[in-house]
Amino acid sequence: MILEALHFTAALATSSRRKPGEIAGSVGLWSRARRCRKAWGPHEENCQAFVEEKVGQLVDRRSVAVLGSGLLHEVPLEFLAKSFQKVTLYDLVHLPSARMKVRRLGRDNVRLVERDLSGGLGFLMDDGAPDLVVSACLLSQMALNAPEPAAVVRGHLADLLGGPWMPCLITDTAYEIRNRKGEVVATRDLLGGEPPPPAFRAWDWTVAPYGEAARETETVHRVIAV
């Protein structure tokens, strides 16, 4: 709880947007990562190597846009730092230890902005078109917090899909609560109902591992990458 604390207070002192709702969100995020590392690292390894084939697919490395950078655990940032001239990092909230991952790169083409990323996507353009747009495991929280999550997800996936960059989508979809007989005890949608995209890629990844959310249940998310 003190390492939470001090996060917190830390991240409310940096942040552009110093909403305690906010980053207490992301605190317990990070929180989480730090105790389901084990459970987690399959996951964030398939995200990266999904990242870094999709790089492999682009003749222009100019710029890269990350939607929904979060703990920076989800995306190979070193190898965007060397393979873009610019990489912008777009979340809600950056932690400080998310900052401090992109000080100790000792690179300045790397940028943390945080912007709500509900409301839409035009912004990108404003500095020209990215060469490769990541949307990190960020839909499925965007839809989370919204009234309609439905218009949410298919107003995110035209804007992502439809762009004049390489899109790359990562997300989990639906999730599980499986007990230790492996028996689906609960489901859920993720994506208000609407129907995802093909996906090229897609894997389990293990949210909460038995004793993280209960004793007796573990809750497993389906991920897939477009």
Ligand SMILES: C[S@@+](CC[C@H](N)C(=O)[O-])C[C@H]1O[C@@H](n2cnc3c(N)ncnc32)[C@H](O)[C@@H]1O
Second form
Amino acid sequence: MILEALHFTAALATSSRRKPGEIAGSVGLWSRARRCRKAWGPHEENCQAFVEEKVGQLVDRRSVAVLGSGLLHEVPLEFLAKSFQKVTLYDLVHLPSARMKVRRLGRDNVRLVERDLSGGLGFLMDDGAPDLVVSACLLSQMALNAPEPAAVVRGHLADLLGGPWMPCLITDTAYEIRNRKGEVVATRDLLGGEPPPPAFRAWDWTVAPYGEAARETETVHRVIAV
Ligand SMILES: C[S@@+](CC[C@H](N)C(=O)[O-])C[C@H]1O[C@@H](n2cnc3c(N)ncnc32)[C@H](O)[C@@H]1O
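Requested next: the structure of the form predicted together with this ligand (the form predicted on its own having been shown above).
Zooming out: every chain and molecule, the one shown earlier first.
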């Protein structure tokens, strides 16, 4: 609790948006990621490997934009900073822990931008289109908070997959709550009823292992990489 309170206070002081609700959400994510480090590890490795695979397919590596960069657990930050001339990280909030991670790289080609991404991706063209745009487990979160989740999902997919860049979409699409016998006791779609695009890779992510959200159930998200 004390660590969370300190992180919240420091984040409020360094944030350009200074929105307490958004910062509290990010601190909650940071705290959950610490508690669930072991359960989230394979998912984070899969995400990083997929981003590296995408970079391997690129000829031009001037600029990359990461959308929903958050805690920087799902993106291979050092690899991106070495591979591209310019790396721009976008999220509602960049916590001090993420800022430190960027500072520790000791490179001046990584920029952090706090911005609401639910209004579309047209702004990416302002500085010239990036060569690669990575949407890193952002889509379901935007949908969750939107009054019209399906519209946000449709808009993000159209912008990301239709832009003049190589798209890299990683998103959870649905979750299952399972009991200790492995039986599914509940399911939920996370894309507002919109069909997910065909995936190159897919895996399960145990977002809440037993004991995190409930003692007798775990919550497992389905993740796709496009
Ligand atoms: C599951 S987390 C992603 C974690 C991150 N990719 C990482 O590597 O640690 C979802 C992120 O989406 C961000 N987010 C949610 N809604 C957003 C919005 N409307 N605009 C920008 N970022 C948003 C949250 O702040 C959070 O950092």
